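Consider the single chain below, provided in structure tokens and representing the form predicted on its own.
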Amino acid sequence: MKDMASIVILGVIMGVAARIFMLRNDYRSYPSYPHGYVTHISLGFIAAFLASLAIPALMEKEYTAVTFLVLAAQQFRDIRNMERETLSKLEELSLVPRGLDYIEGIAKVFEARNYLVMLVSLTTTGFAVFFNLQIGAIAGIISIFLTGFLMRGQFVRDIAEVKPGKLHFEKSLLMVDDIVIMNIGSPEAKEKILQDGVGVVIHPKDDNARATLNNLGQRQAILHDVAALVGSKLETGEPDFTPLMRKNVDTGKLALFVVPNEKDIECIIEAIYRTPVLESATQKPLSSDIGRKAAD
């Protein structure tokens, strides 16, 4: 019993360590510090504790204890709903919102991280039971680093190339290269845009990338991340400075316009590259025969 207690404690420690390892508070400012940290670490502890009990309970033939894993899965689904509702409320006061697709992606990630915590704890306790505590600890550490690999998705840099674009006007039409962005009537706004505005062009690498970047949710995610990283001079009541993206319908390339706080084109391009590719936006027409034939 003493050994089993040590095994459970080891599994909990490794599971909580995995949740802390996966916890990020970056430019998106979510989860918030410190309250968001407390919530997610606490839920990670619960996930780790339940998973750590599973194998010892089976060894003791306490099969009913495993049903707690089913209850935990239900609770983690509720976490997704909680994150979705919280972020949706924050959208109401955001000048450059994330978009519903981005919010759904974040909510899925928070749910999935708790399942990864359970996987780490199960791995740790499994190796500790069948071998020893030292091997269980090593297996737990390895699995923690594997979770980082499992959680990594694609970024815009993986599917597109971003280049500077020429920001100019044709009469009242604001354009980036040959792509029309919007109509600007105010002479003062035109002067400000030409002085401080930046335009870039996003070139998809293939038809899969073209279909993915065609998704409005993916475009909104890029605009949000650019505004979050380099800032925006957008103010309420001044729609002329709203960051926008428009598509060349013939080639699929996208033009992005923003009036940043600092006119640094390299930082803006890097901000675009760092935007994650959303699961809900991912399209792979080249995986089908019809898509490959149409691309020829």
Contents of the next structure:
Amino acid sequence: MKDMASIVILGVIMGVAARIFMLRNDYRSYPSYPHGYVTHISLGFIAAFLASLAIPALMEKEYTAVTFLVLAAQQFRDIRNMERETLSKLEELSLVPRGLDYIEGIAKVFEARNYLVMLVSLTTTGFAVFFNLQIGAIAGIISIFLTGFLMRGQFVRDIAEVKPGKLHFEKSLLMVDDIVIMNIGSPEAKEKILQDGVGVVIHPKDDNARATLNNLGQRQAILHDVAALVGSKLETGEPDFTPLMRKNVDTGKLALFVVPNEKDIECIIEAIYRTPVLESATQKPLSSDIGRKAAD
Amino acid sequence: MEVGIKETILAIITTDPQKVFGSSPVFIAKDKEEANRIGLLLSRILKAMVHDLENGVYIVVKH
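Switch from the form predicted on its own, shown above, to the form predicted in complex with the partner chain and output its structure.
What follows is the whole complex; the chain from before opens it.
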């Protein structure tokens, strides 16, 4: 019996470690507050504890105990709602919003991370029960890294190539290379944009990438990340400096315009490359016969 | 909650009154310079953007 207790404790430790490992604080800065950490680590602890009990309970022939996992799944669905609501509310006062797709993506990730914690705990306790504590611990550590690796997802770097573009005006139309961004009437704004603005062109690598980048949610996510990383001179009530992305309808390449705080084109391109490809935006027309046939 | 009119022409600024007609408020400027100044002021007051129709007519639109 004492043996089972140490197995459960090991499972919990591995699960919580997995949650902390997945709680890296990156430039997307969410959650960036101590209370956010506490919430997620606590929920991770609950997930780990529930999952750690499952296999020992089965060994004790307590089959009904497994229904606990159902309860957990219900709990973690609420996390998704919680994240979605918080971020949607913050969105209203954000100058360069994340967009609904990005929020949905983040919310989904937070939910999924708790299932991953359960998976790590299950693996750990499973190996610990059938072999011993040391092997359980090793299996736990391997599964932590495995989940991190498997859940990495794609980035814009994987699907597109970004090159600097020429920002210029054709009468009142702001253009990046040959793509029209918007009409600007104020001469002061025009001068400022030519002085401080940056235009880049995003070339999708194939038709899948083209369809994915076509998604407005994906574009908004890129704009949000760029504005978050290099800053934006956009001010409330002065929409002339709104970062925008527009498409060349014939080639599918996208022009991005931003008036950054730091005019460093290398950093802007890197910021675009590091934007995650959103699950909800991903499209794969090339995986279908029709898409492949239409592409050639 | 902020309530406002979006995606409509809030005001028209022109140096040539012959070219505008309709129900939006029209501001007639004596030259391009004055038109730009009115445009700047209106855009700040209305939190909106000035667009240039390239014929001496400017419109203020909130997006």
